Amino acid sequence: MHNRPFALSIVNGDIQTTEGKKRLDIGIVDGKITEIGSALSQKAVRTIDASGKLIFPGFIDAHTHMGIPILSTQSVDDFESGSIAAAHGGVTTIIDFTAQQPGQTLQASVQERMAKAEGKSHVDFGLHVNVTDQPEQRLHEISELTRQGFCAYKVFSTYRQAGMMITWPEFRLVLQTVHKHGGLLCLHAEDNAQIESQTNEHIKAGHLEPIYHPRSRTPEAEAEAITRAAEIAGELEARLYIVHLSSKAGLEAGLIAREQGVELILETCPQYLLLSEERYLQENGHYCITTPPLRTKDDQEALWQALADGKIDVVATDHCPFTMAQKESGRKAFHLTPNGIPGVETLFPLLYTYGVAKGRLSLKRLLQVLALNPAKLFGFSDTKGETKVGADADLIIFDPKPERSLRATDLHGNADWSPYEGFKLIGNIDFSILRGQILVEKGQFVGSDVFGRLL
């Protein structure tokens, strides 16, 4: 047992964790929870109590795009904006991806998109690294880069003319040296062939209203890209991660994969869970263009449903903003829309309300799929996902009792809109804490230095 008084302590709050409730009090030293339980040993420079609060884990999206290019501009939230909207979330952890340029080494994507997160990160994050460009003279890196610690790759099965797409043979390729080294594989499935086939026609028809963004983007090239994929894996004995899991028949392709015995980790988002393709069909449509498509109120019932029986494995948001007026660029037509939607702020506020207080989810499910999951599959489970001593105090004390109504002018990302305006929330984060320093206190940004580093 330390002698050090604590230099934060936070009691009379109901722990959650997945085997239930603890009414316990949590001590912290140098940004790690050192004692947990019902009368701490020491005591400390701040106290907080939380008496009626609940205290989760701090959470993790681990599918964030910060400042990327997307046809003509680039997602309006660098990782200084993007990371205290994470943080206003209850989020202190987000991983983000590289962005591969042509000719351009792994290792210098890598670097570049560190100089862009490090010292302007609010959280702690960590990097997916895109393989995009000539992937086969790209392998012999992998290696190197999994033994520094970047173990998450991630591949595409479409954007062909975006140059970002792979082919098959080398997707075989880059899964078995992924695999090889012990690292993860992630992948956008979509079926290519199907999407530009279709994209070219409703073009060529003139068809170029919002509607026709899922009408070219279907739930066949989703599930057709994971049965393919997993074909591979399995051959390979090699896990795949697939990301933004949209439909019920991508759903239905990665469970028979499953069956068949490859190991297949899904992903989906809050998007497909609570937004339909109805909203292409009114106003301002096209701000919702974001990949996948939105599907049918059937879709988001298969997925609710897999969510809750374990059969999804992580919900994380494709954090990918724009402002209205850069979604207004395409001028509403469906392949020149930049396609992306903001959600890192709301991830665990609308998955709290639409999922645990409407009974559609246990919260051990949620902490499961937004903190217990992801820590683990990307590599930082005895840091993070968990609260329990050892772990950085990274913390969420939430108050489940206020209600009120999501409204873009009170996020705080530089979106100027959001797809879920009007929605009722349960509860308000009153803490958000990262390895002992309180970024976010009753509803203030007071993190103001910068202490988010690279896992």
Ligand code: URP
Given for the second form:
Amino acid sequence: MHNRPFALSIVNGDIQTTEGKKRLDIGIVDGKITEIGSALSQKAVRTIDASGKLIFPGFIDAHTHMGIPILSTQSVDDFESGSIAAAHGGVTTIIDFTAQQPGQTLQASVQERMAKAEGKSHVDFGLHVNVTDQPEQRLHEISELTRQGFCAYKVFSTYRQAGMMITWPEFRLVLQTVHKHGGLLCLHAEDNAQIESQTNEHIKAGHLEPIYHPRSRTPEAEAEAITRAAEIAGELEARLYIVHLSSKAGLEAGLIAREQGVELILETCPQYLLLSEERYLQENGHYCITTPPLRTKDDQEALWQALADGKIDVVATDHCPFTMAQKESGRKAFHLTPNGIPGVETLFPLLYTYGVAKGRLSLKRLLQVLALNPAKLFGFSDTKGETKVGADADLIIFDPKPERSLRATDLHGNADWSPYEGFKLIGNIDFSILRGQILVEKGQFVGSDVFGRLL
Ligand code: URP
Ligand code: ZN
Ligand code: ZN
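Any chance you could show the form predicted together with the named molecule after that form predicted alone?
Starting with the chain above, the whole complex follows.
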């Protein structure tokens, strides 16, 4: 206990924890939760009465792409607009990626990305280090970067033509090195050979409509890459994190590997839980071109079940937004659409409404996949992911009563559309708080002088 007044206290709210809810008050000093109890020991400079509200730890979106180059354009949210959108959606930590240019050292790619995020992001941020160019020559850098605290790396088993793919022998070397230094490797798992041959066949046959995106990038291609990667991870006894799992076949491949003892961590995204490939047959279907593609209702069901059962560890968004105008280049040719969709602001609202409120997901699981697990996996569970004394005061005050329809015009990112337009949502975020500083209050962004820190 301390004897300074709290800078902020939050009273009468129901704190949501993985053990259930507790009606307790929270005292905050210097950006940290310093007291949780039924009668706080000090007065506060400001007190928020959270009667009737749920208090969540600030959520973590472990997979975003702010301002990354894709095809001849770049995703339209930078760290400023993307973090403002995140805060409105209850996300107080994002983990983004470096973008290694050809010939660039990993160290330089980290510096370049940090320059884009520091002093711009209004939420705390981590960076996964992408290893896309000359991986064998970068191995020594991984040990140096891990010493500096960059513990997560990411590779792609596809996107050969974009110069991002690494081969399976290279994958083995990177995984071995990351594992040796105690880091975690993330993999975008799709078998490039299958994808390239199917894409080329469709293009040759003049099949250019958006539906040929999922027909070119099939669940089998995802499953094949997961199986292959898991085999290597098993041989090396190394942990491996699969990003944006999209399909039942991919899930089954992952679960088989786990049964064989491979430590595989699985991430999925709201789009694979809530949207299906019929979208590609509808008007402006090319807007929803993202990779991996949207799948079938059967795939969605399998992913929901695995999420509820604890077989999927993390839900993140793969937030990679483009405007309608940027997407236009692909209206008549699926492969010319910059791939990616917005999502950071809708992550928690969608998972709460279509998971918790619909009875598909317990609150405990929601807290695990959106907060606790990513904090543990990426090494900041001392400070984030849970509402506890000693943690950063990253807090969301959520009113579970109001109902509304999602409108892109109400969102705060730079994309001018949302794949979830018209979706009914339950509840409203009254406050988003980062390290004791209010970012969003009753729908207004008030955190323009609050900046995120690199984790
Ligand atoms: O289509 C997507 N998801 N774009 C972002 C890059 C990636 O593969 O995650
Ligand atoms: Zn990816
Ligand atoms: Zn991604």
